[in-house]
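Listed next as structure tokens is one chain, alone, in the form predicted alone.
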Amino acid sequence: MARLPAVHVTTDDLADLAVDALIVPVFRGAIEAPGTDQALRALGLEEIPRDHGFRGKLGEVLHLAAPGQPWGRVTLVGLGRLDQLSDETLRRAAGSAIRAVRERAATVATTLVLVDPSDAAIRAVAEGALLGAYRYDEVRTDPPPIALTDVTLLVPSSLADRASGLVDRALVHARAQLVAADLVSAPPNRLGPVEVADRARELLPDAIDVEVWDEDRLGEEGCGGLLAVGRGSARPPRLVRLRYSPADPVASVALVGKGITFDTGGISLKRPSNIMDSMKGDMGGAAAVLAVFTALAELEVPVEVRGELCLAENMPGADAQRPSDVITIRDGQTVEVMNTDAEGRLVMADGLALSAEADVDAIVDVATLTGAAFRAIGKRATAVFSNDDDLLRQLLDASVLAGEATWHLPLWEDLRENLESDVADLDNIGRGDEAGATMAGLFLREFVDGTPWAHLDIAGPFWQDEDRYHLSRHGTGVSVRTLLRWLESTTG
């Protein structure tokens, strides 16, 4: 993973900070924020400079020379409208500003926390700064250097100790998210099912038990979904089983991640072909679950957490599954495969069935599952489905704290009949009524055996084509911080 800068807090005066860049916020309409006035006056400016490229819109930046000052330069960053200030706008502003200076400034200080010195805001600014410093460079032979090594947050003196603890926690969350971002962005020829399993062993601390089922074990255990999807590839499927067991856990949960390391659609070849490059990230759910496990012990999460990484490559090889094949899932249910590009739910079915057998208190799955989800709510939000209102509320609350937009979509009971097959227990896509995201959710629900369960469909926000605020282009690592916030808040 890319090196991240150290993040510190200080109560020093601005004039005493010798840094390469000082980041100060500005509200839209040239309204000053705390810290802005002192910086501008030091530069001999009576008002905030404005031009066609800088009006204080969220994420906009303007660099100003700072001759005679201890700062190499001053970078103004837009916060947007004052009446729309939130933790998320602070996170986005911090990420935008850090992204704008990371190649040229080794040391940076910012007054962003002074705008709102609450616990949530301190964490948001620290997370934004850390995520904004990231760039995926793993396979470049000569990447442009990132100079940034140190970020200092100015905080009120009364909050110094508390702020340090909040920053430390933000670092753990951001670092975990970037584990997932790295995995999603990795080239598919370098990261198949076996390689993801190897990464799990390398990345996870000793506190996590790791067990890997190969294709022979999958056959012995009746995991027909994973075996069927992996049949078309020369790279065999894997199931990576994870377990975190704290002393005296207050609850037990299972996380299940879809891990299609590349998705051609199989024989039902994916169209249009120009979207195929992002299908290296069709393992974004498994990446998120793996990333969560990297942080559990450090955060001292009081919950026993099981993980199932359902890994396969979906290729149209000579032995690939065919439309109208019938396969048998781990729990014995049979599925007629009517579309081989609806493969994620087949591998997830095995993982969900295993989780249900473990008799946990709740199951949450994460998957880049349906284009229907982002056609419904856009590519910047996660769709969530659940059979349990309390679990749903917990996850929605956690997503707000994490700043990861999440929206509840329904599991219409009337649509369940569309999953009925003429020859098997279930049809993997459902017939009639469209509602592709809901049909996928209803299919997954069949394998949880009544356990409280939620399904996060991240097919939209797992990937972005351009840098945006605190998130880098390509893999975003979405849902990692939401899941960590949820697990941290679980009290049984």
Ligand code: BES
The other form holds:
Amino acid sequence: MARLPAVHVTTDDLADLAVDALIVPVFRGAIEAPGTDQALRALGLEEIPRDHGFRGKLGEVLHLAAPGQPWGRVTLVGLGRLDQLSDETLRRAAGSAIRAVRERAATVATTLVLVDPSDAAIRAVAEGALLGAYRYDEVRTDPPPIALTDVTLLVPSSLADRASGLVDRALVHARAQLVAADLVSAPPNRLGPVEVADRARELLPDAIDVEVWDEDRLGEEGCGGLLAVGRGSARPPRLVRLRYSPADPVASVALVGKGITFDTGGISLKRPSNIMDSMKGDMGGAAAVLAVFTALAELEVPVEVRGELCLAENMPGADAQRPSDVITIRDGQTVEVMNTDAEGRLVMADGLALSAEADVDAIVDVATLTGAAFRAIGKRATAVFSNDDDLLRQLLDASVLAGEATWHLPLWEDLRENLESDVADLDNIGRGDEAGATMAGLFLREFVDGTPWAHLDIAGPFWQDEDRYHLSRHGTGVSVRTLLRWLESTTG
Ligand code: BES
Ligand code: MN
Ligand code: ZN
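Mind pulling up the form predicted in complex with the ligand next to the form predicted alone we just looked at?
The complete assembly is shown below, putting the previous chain first.
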């Protein structure tokens, strides 16, 4: 993984800071406001940037020389409108500013504009700065160097004691998210099911128990969903089972991740083929779950956490499953596979059934499950479905703290009957062409055996084509920080 800068907190005077660049956040409209000239001159700027077109729009950046100052340069970053200020706008501005300087400045400092920043605001700025420093460059032989080594946050002295603990948490969360981002962006020829299992063993600390079920074991254990999806590929499926067991846990939960390392659709081949490349990220759910486990011990999460990474490659090989095949899931239910491109729900069914057997207090799954989810709510938001209002509320609250847009969608009872198959217990796509994300959620619900459960459909936000604020292009590592916030706040 890319090396991240160290983040420091200081209450020192600005004048004592020798850094390559000073980042100065500016609200929209502030440049035009009276009094701004004076403030900017105090930073060593000779020229007041009215003519540069900089208006302080969120994430907008302007570099200015500051001759004779301990900081060589000032980078203005837009915070957007004051009346729209939130922890997330701070996170975004910090990310944009850091991305704009990371190739040319080794050391940067940033003021926070807020006179009395909340803990959440400090955490958000630190997270944004760390995430903005990241770029996926694992498979380039000669990536353009990232110069940035140190980021200093200037905070009011009243906050000095608390701030470094907050920054430490931000670092753990950001690092975990980037573990997931790296896995999502990794090329599928280099990262099949076996390789994801290897990465789990490499990346996870001793505090995490890792067990890997190969195809023989999956057969013995009745995991017919994973085996059916995996059989069209020369690369066999795997189930990676993770466990974190703190002393005296206050609760127990299971996380289940969809880990399709490449989704061609199988025999129900995807069309057009030129949109297939992002399907290397169809393991974004499994990547998020794995990444969460990298952080649990460091955060001292008081909850017992199990993880199931449901890994397979969905290929149309000679032994691939056929539309109309009937398979048997771990819990004994039979499924008629009417469309082999609805493969995620088949591998997840095994993982959910195993989680339900473990008698946990809650199950949360994460999956790049349906194109319908992003068509419904946009590609930047996660759709959440749940059979439990309390769990749903907890996850929505956690998503707000993380700044990961998440929206509740329904599991209409009326549509359940559309999942009935003519020959088996269930049909994997169901009748009708309405509410695709809901149909997938209803299908998954059949395997949780009444356990409080929530399903995060990340088919929109797992990937982005362009850099955007703190999130760099390609795999985003979405959901990792939401899940960590949720686990940190669980008190039993
Ligand atoms: N992995 C896809 C869903 C997806 C699409 C994720 C685009 C991210 C971006 C999933 O396996 C799939 O193919 N779903 C089908 C379901 C359909 C066949 C019922 C879909 O959404 O079209
Ligand atoms: Mn598919
Ligand atoms: Zn898929």
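Positions refer to the first chain, counted from 1. Heads up, when I say rigid core I mean the largest set of C-alphas that superpose within 1.5 Å between the two forms. Quantities reported herein were computed from a predicted structural model and do not represent experimental measurements.
A.B. asks: On a core-based superposition, does residue 436 travel 2 Å or more at its Cα between the two forms?
C.D. replies: No, the C-alpha position differs by under 2 Å between the two forms.
A.B. asks: Hey, does residue 425 budge by 2 Å or more at the Cα between the two forms once the core is superposed?
C.D. replies: Result for residue 425: no, shift under 2 Å.
A.B. asks: Using a rigid core superposition, assess whether residue 65 undergoes a CA shift of 2 Å or more between the two forms.
C.D. replies: No, because once the rigid core is superposed, the C-alpha of residue 65 moves less than 2 Å between the two forms.
A.B. asks: Could the core-superposed CA displacement of residue 34 between the two forms be given in angstrom, to one decimal?
C.D. replies: Residue 34 is displaced by 14.5 Å at its C-alpha.
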